[in-house]
Amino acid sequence: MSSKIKWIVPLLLIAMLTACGGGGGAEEEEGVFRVAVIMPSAINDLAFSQSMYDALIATQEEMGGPESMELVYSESMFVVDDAAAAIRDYASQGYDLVIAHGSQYGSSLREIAPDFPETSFAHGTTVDTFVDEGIENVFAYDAASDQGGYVNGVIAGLLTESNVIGVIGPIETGDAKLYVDGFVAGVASVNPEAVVNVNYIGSFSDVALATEAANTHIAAGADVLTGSAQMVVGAIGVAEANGVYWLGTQSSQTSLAPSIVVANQVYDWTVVLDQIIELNRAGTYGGTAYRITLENEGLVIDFNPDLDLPADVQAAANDTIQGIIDGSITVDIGE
């Protein structure tokens, strides 16, 4: 049996988002829904972990606050063995949903989930639910980050004056690679003369390496930078010091450098969480993979309101967003 991949359609989950909502029995409906999340970095990393934490806080508020949804978290769990211990501990405590926010935790879920068949587990970014292995209580979630990457690339290609653009990537995998590939394609679509220099530093968290990479890009003439993962705070600092534009992804990074951050692709995981919680309360504990996109509003392009984007660049960005949504623009990243 293959796992199902859903390109999520936002739902009005009114019944679910109350203390008495959901599809389960009366006892389940009246109880507090308990969620635990394990994250590889800090909840305020302005990147991957914060995107999930912010979504969980928003979901908790929609459901009526802590009285309706309990939320606990373990952050900076970059050691997989430590994360596995936390996953098992939360499941043993009876949490309804345990989210292992990182594809690196997949092997741990494969071992732990069968021991807790009435607990829902979720992990991303990946589409692997392990249904083919007979495991039926794991959800997966992914981001079509190439879409927002393409939009950011269009912006970068139109903003650059030097025709040199720099990218600081972490490891060439997952949503980070999708983002970078989409960004490069977006630049090429509007400015084929621009040179996009891509540097994968081999780490999601090494701020010093990201800082060094950003300095190298600027020394090579880059006047627009972008990057993915929590290490980009170092690169953003360099961009700000040199008056170089920055385009972000995963979470909004505008607050870190409002004078140079142009726009951010923001992951809104609430459209995933809503459906996972609804299925859990109806007695389905896993087996579905979700993908957030511009169309289902799981991906949102957040423009910096304090930065005056030229009208033609803003119009091109808006047209690109709409084109990806309606299918008139295809993000071609060579796959």
Partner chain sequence: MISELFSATVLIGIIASGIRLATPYLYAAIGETFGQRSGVLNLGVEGQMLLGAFAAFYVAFTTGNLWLGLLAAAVVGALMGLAMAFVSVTLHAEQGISGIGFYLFGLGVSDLLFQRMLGTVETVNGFQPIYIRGLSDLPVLGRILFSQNILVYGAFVLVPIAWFVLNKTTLGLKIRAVGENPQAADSLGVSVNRVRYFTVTLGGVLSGIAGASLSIALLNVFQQNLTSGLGFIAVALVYFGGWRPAGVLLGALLFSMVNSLQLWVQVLGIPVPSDIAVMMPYVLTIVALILTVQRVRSPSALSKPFQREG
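Moving from the form predicted alone, what structure would you give for the form predicted together with its partner chain?
One chain, no partners, no other molecules: that is all that follows.
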């Protein structure tokens, strides 16, 4: 009997609701480009999510501020089916472009996109726009992070004196794997003697373990470190305390340790965003896959201006960047 009564609770709430009615209707202004983005971690993670958020803010400024481009976001959407709900919700609210910034959102997007043919979706990092499945309103983007990894690897290979280099990664997949593979190839290209020790800590959030991984690398003799994803912030401090060089990726990490961060591969998604917005306004809602590279300046090697890099290393780094751009160097990550 008590069970019957418990049913009253949700019923009451539903009744309350119907009385309350819906929220205010979204007023759609002409000419405002409306963008929603769903990100797996925080907008200020100094890594993958921040790279997209920063690009969106830059694009917004470029377009003339919030009056010309509306931007809403859902951060820390690491739960895949919550992200799916968010994607669908933004699409049904009439956003012009819904960005699903995480490769894990792919399945959800494939399901949702066909229901909103007038909405552009963008999905990264991936190369698949689902166009061969008849879905025409999804853009795909990814980063050739192996390129910056290669450049960072060249720098590391030349800087190391102990010939031991340490790498800290989250789990052995996706963007991190691409970067690490490129890095290893870069080191090998200039310093075949050097040993690159790679440590995947099995998590995107365990700062303590990532930090201890840095200590371990240093104890093993490493004098140059690099690492990918948001949990490396503590490792950079260890590098600083031990006077060991650090090479960053995804966002600029120089601010964390200006004395030892040599260079960062910075993702600048504005290149991709500009093209997507342009196509969308011209009536094309998807179907193209973009890749940010050194060549299209979506990948930028951001050198720390406060660190005096030996001239030969700087020159080799510049040559490598140039070589990758003009195609004389190909990053072979042994597929």
